[in-house]
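The chain below stands alone, shown as structure tokens; this is the form predicted alone.
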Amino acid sequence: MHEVGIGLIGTGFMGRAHALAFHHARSAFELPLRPRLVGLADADPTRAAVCARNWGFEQAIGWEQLVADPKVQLVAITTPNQLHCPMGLAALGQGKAVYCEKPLAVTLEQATQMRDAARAAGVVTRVGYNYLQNPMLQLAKTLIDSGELGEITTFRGEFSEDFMADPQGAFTWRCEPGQAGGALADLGSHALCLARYLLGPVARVCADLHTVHARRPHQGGLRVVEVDDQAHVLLRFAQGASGSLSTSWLWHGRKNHLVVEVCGTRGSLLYNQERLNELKLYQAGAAPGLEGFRTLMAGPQLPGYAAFCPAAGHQLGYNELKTLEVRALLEAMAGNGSHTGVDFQEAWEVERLAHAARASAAEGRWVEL
């Protein structure tokens, strides 16, 4: 089995994630390539050694050096946003593979920096919108796409937390346009990547963002804020289907609320992240006082879950959908493309998506994609 070095920048709760997932793909599954943790890079010095040591790291280094370390093939980068466009045209610029954090990037026009350096640059990338990892999704669209719900008609998805619904929380990073992109951003992109997942391109959107909490506390004072705490976007499917999306990180008692509904023409599914291993089904055409929604259950029968478990309802989790992610990621480096992942193409469609609501909301009308 060959070897591939992992460079990982970042050590909060997504550069966690990814060093759990490298471990677990190692032994979960029997990969074409073994992942080596040659190196670990953060703003903190003394936090990357202690990292590198727990984590199971060679040696905690600086980012660029991590980046030419001829012993990385595998670039992980898991910032804050406004880092992953330097960050990844470096290791690009090294010729190395990369595996970025979503959103891809904070402006389209750094995404499609971004998008361009990786088609020179002939490697694989890969970007975290993990849970199209999760087998029920991909359940979801095995139902959508065999025809099982008839015509597609209406897609409906939201992704709400309240991590910001306290108006007197602090301004962080999150909240400034050069640093993040808002709810839209940071939620909303995943709603817009398994809308595309599922019914495939959007041909236009009309949106609407709104700054619930206009200032925040910051060093004594307030700050103004300058994103969007929530957003609503109207959407029309090149197939046809039209839908709608929202997303806010103002939601009190949301943690994970990411949902999708699809309804065609001969029944409908309701997938909730809040309840990852469920799939709800409904097939019209029930005997009268038989009709409802059936829970479908998560189980070995499914590609990716008997890896974890060999039994029905025990669950997977967050950090199993990580593992999946990493294993599609080894897999496509050693040349199998079978599996499901998003590349620096397929994020910069969903950035494409996102700025075309932006500019929606800021001109108050349809845009053709």
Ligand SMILES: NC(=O)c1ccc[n+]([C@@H]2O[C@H](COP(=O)([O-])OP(=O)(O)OC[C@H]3O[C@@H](n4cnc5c(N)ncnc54)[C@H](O)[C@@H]3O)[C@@H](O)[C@H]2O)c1
Second form
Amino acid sequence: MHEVGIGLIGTGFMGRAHALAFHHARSAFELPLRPRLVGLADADPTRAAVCARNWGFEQAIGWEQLVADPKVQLVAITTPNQLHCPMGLAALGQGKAVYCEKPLAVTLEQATQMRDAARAAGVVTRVGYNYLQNPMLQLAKTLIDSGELGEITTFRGEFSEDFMADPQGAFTWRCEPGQAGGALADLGSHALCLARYLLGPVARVCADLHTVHARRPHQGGLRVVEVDDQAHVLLRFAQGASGSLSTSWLWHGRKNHLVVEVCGTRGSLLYNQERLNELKLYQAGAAPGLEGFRTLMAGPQLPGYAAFCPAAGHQLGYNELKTLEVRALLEAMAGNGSHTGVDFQEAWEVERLAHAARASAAEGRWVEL
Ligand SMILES: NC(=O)c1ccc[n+]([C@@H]2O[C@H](COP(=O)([O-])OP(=O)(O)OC[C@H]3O[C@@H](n4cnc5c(N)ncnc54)[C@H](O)[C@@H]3O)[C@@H](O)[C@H]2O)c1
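Other form of same protein, the form predicted in complex with this ligand, not the form predicted alone:
What follows is the whole complex; the chain from before opens it.
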């Protein structure tokens, strides 16, 4: 089996998730390419050295050297959003495949540069929209595409968490417009990606963005927050359905509340990431009194589940979705494109949608895509 040299940048929440996924993918799948953990980079070299040792990387190294290292063929970027563009462009310039965390970039201009550079380099790219790797959401898509719900009329999406709910919560890089982009970029981008995955292109949007807590503690003082804490977006899909999407990082009690509901002329379905092994399906036409949602449960009948566990009901978790994303990426690098995944072109479409929503909110009108 051929090896693929991995260079990972970042050792935070997502750095660890990527490292776990590269390890797990080797055990769960018959991979066409074997990941070799060549190097790990972080702004904090001490942490990089400790994590490199603990996570099984051959060396801790600066990120510029890492992307230039001839032993590295795939660069994984898990740094704050504004670093995706310079790091991604550097890796693409070296002809490396790139696995970048979402959102693709902070501005549409950066995202366009990255998409164009990926096209020019002709390499495989992937962006960490991991939720659509869930076999239960792939089942939802199969049900929609096969007409099981009839003609699709309505979409509802929400991604809410509460990690910024405390008004005294610190100002972080996520609050900085030039570095991140608020709740819509951080959480809403996942829901926008799922909307496109399930129902296809969006034709127009009308949005309201809202900064609820205008100042947050920063370095002993208070700093003005200019990004959105919550957003509400109306959507009209190209195929005719209408819908809405909301996102908030202030919603008390919501921990990973990524919910999608799709309604058609013959039924509806409901998915909630906090119950990621379940899909609720309602099919119209049952006898009166016997109507209701059925709960479909993940099990080894779904190949993405069977790779991890032969028994139904034992459940997949977040890190398995990341592992499925890595498998799809390595298959694509080996020339097998049959696995789901979001490349730079599709991630650019998500950025275009988010950009249109921001323009709509700023100008107070519907925006056509
Ligand atoms: N796909 C998902 O479900 C998901 C979940 C959380 C975060 N994310 C995305 O992952 C990215 C990182 O988020 P996180 O929560 O892991 O952040 P984090 O703050 O936990 O980690 C960021 C890491 O980047 C490192 N870093 C910062 N500047 C650097 C530099 N110049 N050179 C090298 N390393 C540098 C930091 O030291 C840290 O290790 C963001 O783009 C975020 O949107 C995705």
